[in-house]
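Just the one chain here, laid out as structure tokens, in the form predicted on its own.
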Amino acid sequence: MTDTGPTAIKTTVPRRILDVRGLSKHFPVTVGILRREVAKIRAVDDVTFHVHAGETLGLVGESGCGKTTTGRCLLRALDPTAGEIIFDPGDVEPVDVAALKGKALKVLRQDMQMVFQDPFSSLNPRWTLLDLVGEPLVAYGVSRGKALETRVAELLRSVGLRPEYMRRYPHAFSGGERQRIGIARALALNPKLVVADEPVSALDVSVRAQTLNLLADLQEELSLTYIFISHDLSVVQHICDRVVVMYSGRVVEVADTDDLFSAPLHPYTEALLSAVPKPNPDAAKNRIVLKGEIADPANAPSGCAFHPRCTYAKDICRQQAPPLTTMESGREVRCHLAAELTLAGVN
């Protein structure tokens, strides 16, 4: 009998939905009546990452980092400037989003949905909840009439709502309901990977639980994957199994969502830590105030982006931009110093 050794281990890789690869946007400055270009602001500037297949990713940053400009590019809400965007449904063969024009675009993005910041402005106030929810439905000739109907009292089941108001207007809900409808919306087309912008930043504290924790339910029940622009880090440690951070426009560090917390590599990613709220109110307050202003696009300093703002900086900071390095942790960060600084994170 031969002897075949012993029997071994095999691992699951988890599928790549989404593999983003050098995505940039530029948005040209213009002046005088033949708009002639005399600058770019460099909204995304060479962003890397990739999501896998059921996992939530967070996309954090200050206001202005970027974040939500990357996640309408990933979707076409923007055509960017340069860069990949590979996308894997998983039942057909990957695509690069970025490439894709006219009806091949508009099938694709049935499968890749959005859930806005501002449940206000984002729902038509002339429309009912049937003709909000059910817009997708009938754009893509997936259902009319009594299927319609059925279709659109289905959706809003599965987000907490009543059938019987499909008739009524977007006035006649709450923050927190409005919100819940937008995700029906999004969620009519049997989406795989949805973008969800801020999607609890405009509603009040003692509902922002209740739909967070919808978001997962649905994650749970229809196999979804997330990308969750935000930039309140409470949150994205509660909802986030990895973090992507970004800074003027550029991604900053990648990490596990505990690793990240407890052990950040980047300076400004331990800067965005200290502002996490506390549960205990007797604790030491390290709060990290960053001096001066993000980075402006347009106009970005010399080196690492984040010197002038960063106390931990050298002159390689100050004379050499720092690349998007892997670490032996398989950690990315985009810093010189990473190695060598012992950084704080959330206790």
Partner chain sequence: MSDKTAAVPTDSVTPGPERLALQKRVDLSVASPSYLMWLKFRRHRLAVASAVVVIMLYVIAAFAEFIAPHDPEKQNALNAYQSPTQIHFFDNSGQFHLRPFVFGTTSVRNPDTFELEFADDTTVRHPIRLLVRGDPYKMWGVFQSDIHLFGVADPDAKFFLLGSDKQGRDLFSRIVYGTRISMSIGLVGVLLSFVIGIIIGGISGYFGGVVDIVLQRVIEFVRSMPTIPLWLGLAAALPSDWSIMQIYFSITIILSLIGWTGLAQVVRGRALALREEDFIMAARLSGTSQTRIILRHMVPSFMSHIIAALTLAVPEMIIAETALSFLGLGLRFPAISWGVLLQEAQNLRSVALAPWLLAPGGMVVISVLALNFFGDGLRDAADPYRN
The other form holds:
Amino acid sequence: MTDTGPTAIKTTVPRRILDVRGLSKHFPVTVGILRREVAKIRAVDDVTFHVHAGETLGLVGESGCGKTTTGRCLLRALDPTAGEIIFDPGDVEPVDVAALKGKALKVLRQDMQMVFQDPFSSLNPRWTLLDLVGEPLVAYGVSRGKALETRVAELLRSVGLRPEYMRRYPHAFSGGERQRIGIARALALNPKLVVADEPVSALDVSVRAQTLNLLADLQEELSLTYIFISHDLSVVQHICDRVVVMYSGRVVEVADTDDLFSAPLHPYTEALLSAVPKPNPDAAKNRIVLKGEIADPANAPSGCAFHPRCTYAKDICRQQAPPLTTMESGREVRCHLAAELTLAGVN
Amino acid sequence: MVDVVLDVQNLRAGFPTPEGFVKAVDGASFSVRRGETIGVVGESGCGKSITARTILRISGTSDQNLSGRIEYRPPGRNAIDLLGLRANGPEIRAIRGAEISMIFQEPMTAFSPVHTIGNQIVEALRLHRDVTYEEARVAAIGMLKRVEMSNAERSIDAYPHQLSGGMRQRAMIAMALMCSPQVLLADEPTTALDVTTQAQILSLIREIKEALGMSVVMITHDLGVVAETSQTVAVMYLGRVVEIAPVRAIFNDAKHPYTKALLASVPKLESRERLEPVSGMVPSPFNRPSGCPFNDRCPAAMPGVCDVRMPSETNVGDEHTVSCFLYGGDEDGSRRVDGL
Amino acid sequence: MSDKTAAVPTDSVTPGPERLALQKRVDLSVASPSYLMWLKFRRHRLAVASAVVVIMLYVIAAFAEFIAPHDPEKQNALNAYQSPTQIHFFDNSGQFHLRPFVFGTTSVRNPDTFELEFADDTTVRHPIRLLVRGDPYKMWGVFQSDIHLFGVADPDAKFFLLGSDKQGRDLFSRIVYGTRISMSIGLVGVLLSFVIGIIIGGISGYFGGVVDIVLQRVIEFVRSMPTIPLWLGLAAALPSDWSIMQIYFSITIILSLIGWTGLAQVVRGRALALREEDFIMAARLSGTSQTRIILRHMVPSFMSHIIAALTLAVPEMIIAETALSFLGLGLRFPAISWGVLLQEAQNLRSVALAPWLLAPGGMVVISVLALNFFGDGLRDAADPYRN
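Could you drop in the structure for the form predicted in complex with the partner chain? We only have the form predicted on its own so far.
What follows is the whole complex; the chain from before opens it.
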């Protein structure tokens, strides 16, 4: 398999820590006592992308686009319906996460962890910080007793919390601090890959910035790889190296952050970028306001799922679903018209 | 003399809780001009929502915990102090929903789930205007069309849960606009929505505001939303308006350290520099610092000054006021330090 | 700038109560879940008072032999339908005595009706003492004793706090003994319901899907059955020659047959809600085993809810037992429960003659109210984190 690096200038081909191929997750829609299946919600449909070791990959889209489901499938919090998730931690043989079971899955989870969106429901209110942050360490039998306390103190310090707080309960902390607790828990086992599902969207502006800085610092310190799931494009632009844009369960565009924001290839990406309110009153306001509503994955339109809202849509878009194609530049896009259109970015 | 439609002066509102008394709004002052959009920004707990609810007297605060003045100046009539009205009296009810209306973050809370949105919109109109059901229904369909509700003739008979988030928000806007209000209070109207839907709703509010010539109070935590919608911006922190200025002055020439910090916290689409957020977090309402509410987090705080006294409003430019000792902040203005 | 102090606005000084609240919050940061629950429960005054009443009732039930001043079975035709004995502090000369006492009685045959009538003999004082010797009993059927918590020393003195019944038995002592059965039948019945409820509710909530749907329909079916006729039918089917113990347990089982459904629904609801919690998924991703997730995350999270639900289920059982026994279909003589005691108040004549026979009904009201308020308080305190 050859690496289609985003820019030809890069001499070293970065290792792919995660290679996702044809990942799908379908939820059945059932009726009645016998739970007869009447339809499928294609929450994630044939998703293919890869993650380079040490980078931050953004998974972007609006509600119902399947970004959270994708993230959960990667960690096997949900079992995917189809597809491969090849995880290459570097020091051992690559494995297909989608096929792992029981013990092997538990071993793998040491290397992949998750940071949740809601800093309230993701921490058991009845546990102290020591129990919460130490949970993975206890579960894997890494440390206990005094050693556990030392390690938890170290973790708390690394996320900017005072180790003296380890006997406190989460209710004593604000949303931002709770999110730090969640990050400390995710880092307890020295994972290589962290899936962060909207980690800052529940936080206030100033706390959000602190948390983003913390994530960036930790990445550098611990050479982490992040998959950063978010609907907030300004945050994604700030923290991500590459971005995967999803719409209605499918990947519509994959690109380097700078390329994506300066010259999007998919009309949906263009509309998304244009819709973000910019904190600059002098910014040009030639906004593309999309008509209609986000496609429902339970009842997706024919052809390209985006065509009913797309200003550029042609007949072919209504009839045929476009494949995810690699352009000459190495960028990937799922649009029939990608080669013809010149779309506006934000920079 | 500028044409002010709503003038809030030194508003205070608080709530007793089992843990202590919460000063949700602690001396907030701003005024809303006819036909303009004023953005009220701040983080959670800054009192921006309570301020809006207090204007309509729906905050549930008892009279002894309220002080200040909220002057509503309807065109062609005498000014009314809304705080002087009985919280559920006929005077405020005649204003609420007719002359000043409000839209919320979650439209589900504004609609009753057991009635169709059409009936609720019709009801809202007939409460204030002497029209028949049929006339009101025609007007409601017209308004739903105006807010670009898809298939207005059919959606009017839908129940709130049958609509998508964006459509519900449109329906709520339609209901709020039925009586052509002078002022629309929009409390985080797009926070629960996706970006593309948010863009639709924001441009809708802007168009309608211009068409009706009403004023909008846009309450939000999102500086982007403020930059795009507002002509004037009031920045709130711990129940006080710390800075108020025209939108360009706020974004290009912010004075108050908190405003600067807030702007530095926001990732910008154009640059990827490291963010420089203000340290610490918003203090708990039970643990307010003495003096200027921001002094414990302020990089420019002056010990012995900022932690002792409350700064007063200082005019620092064209319609640009700031409450900070760096720019005066004393009644006599003798403490002005220029160039900071 | 000369007078700095004068420029200090009054509101910039943090007032005392806010400091105090802050102090409290700091302490709360290390407060355990049970302490937070206690803090929240404590705010519910009525529940706290009810908790005291409930505890007293169970103490009375546990130490009935010791607390009752008389043997509840001791009959004496001469003492039939005695009205409640008055307790005095002043003797006939108006002198105050710190120790309360009862007067002796003299009996006089009414010359018109030939009925024996009693009158206080104010010349004789029987002081009420603590720890007096009286009727012998076997505590819990094991310890032989004749010491009672309180009473009068003279065995011939009439000391009926709540009067006596037709056979001249002391109603107060009988109510005390009845507390044992009435309060425990609720508890035992609820524990039985709890076992059934937690198993079925847990299965329903944990597995979900078809299992859940089927079990929910079963619960709805059971709940839709009219309870009184069902109980009546089942209770009437009990052989009349069974011992008190056999009847007692059969009645408990009959009552729990309906009672478990409510508990099963509480357990199911909590389990379903918990399955969706992010912290359960976080625990799973942290490698925590299924058993540990159930024992350390899920059970503590819903235990308090279950205890509250259990407390609220006890009064239903008490009422059900009382109703059955009152109708003569539950416990029967010689068992003593409030329901059995109330049977004696069934005919109008005895109520007119001896209204104190209704006293067991008062106990039912007190215990049911206390348990309900107590349960309400527990339910509100069960989740101290939800604001």
